[in-house]
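We begin with a single chain expressed as structure tokens, specifically the form predicted alone.
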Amino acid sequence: MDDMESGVVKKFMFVNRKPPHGTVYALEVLEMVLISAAFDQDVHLAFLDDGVLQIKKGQTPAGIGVKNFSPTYRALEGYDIEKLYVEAESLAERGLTEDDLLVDVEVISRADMGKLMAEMDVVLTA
């Protein structure tokens, strides 16, 4: 019997490092997050590097011909996905603060992010 059949809950962390537009990474990770939550896994979502831009308020990508999917992040709470983390250094390097973000997150240091990743069963980075 595999873990999924036995009801074993694993800690998954999805690490977003890419900007929200220009590639499919951000949207694909968001879809994987929702699927993992549907299987009752313990889902954590982290935003590092340009990935912090995925949850920045005021995105208007219509000018580059893509859909703004950022409001979907607000729906995560409805899927019991409430463990969202942002690396403090990545936020500061982009001149952003927690008030610039669409959703409630826990801002943690790079060192603490590393410790948190070490506690996970599975870490997927995009």
Second form
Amino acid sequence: MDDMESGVVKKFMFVNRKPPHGTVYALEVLEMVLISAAFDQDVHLAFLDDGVLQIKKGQTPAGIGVKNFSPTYRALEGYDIEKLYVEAESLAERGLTEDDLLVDVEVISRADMGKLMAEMDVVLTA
Amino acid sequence: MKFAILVNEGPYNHQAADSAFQFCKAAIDKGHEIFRVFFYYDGVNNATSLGQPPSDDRNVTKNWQKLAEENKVDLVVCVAAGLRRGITESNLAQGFRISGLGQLIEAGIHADRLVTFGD
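Output the structure of the form predicted in complex with the partner chain; the preceding block shows the form predicted alone.
Entire complex below, previous chain first.
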């Protein structure tokens, strides 16, 4: 992986729009995010639509026989992935506030989320 | 322009794999370069050697193989997503290779555009 030393730093954004369970998308995005940490890129995570539910406190998916991977979001800081953005409208539409989230995030408006996305070099979504 | 492609859906169930293939073909015809096609999520199923679609239908896996053969396109299947879904070296179609997610991030760094196909 000589690219780790290539010195190219791009703005990567992982856009999370799906709920944590019911499909595998959230879990496999998280796996992409963790790998990206090894490449010294400028990594951003966005949570919008039902994606805000991925970082909701109190997940207990054992009842549906699924692994609870939500603690991993708290470990992202240890990988220097600290730029987490949540769309205010998505949060409000689901009756949630910042206090319901298990990680520190920056809550921004839908309009600002759009502006932020426009600044990115690579946007990966699922 | 140098494109990287991410295919997130399996063949037949979803148009994404066909659209990605058509996009690659069109881009190459226009003189662009496909740096890499990365298969993730159910997209790994594009790389099975076990598929036998009816003879009057398209063969998605063979389409990819032909594209790779004729244009030297790097077709990479995510090892972790593949193992979850039973795609291993033993049933990997010719022309594809299995590697890690780092290949996707690397493609994002090197390509001018990374285009995702799938939900």
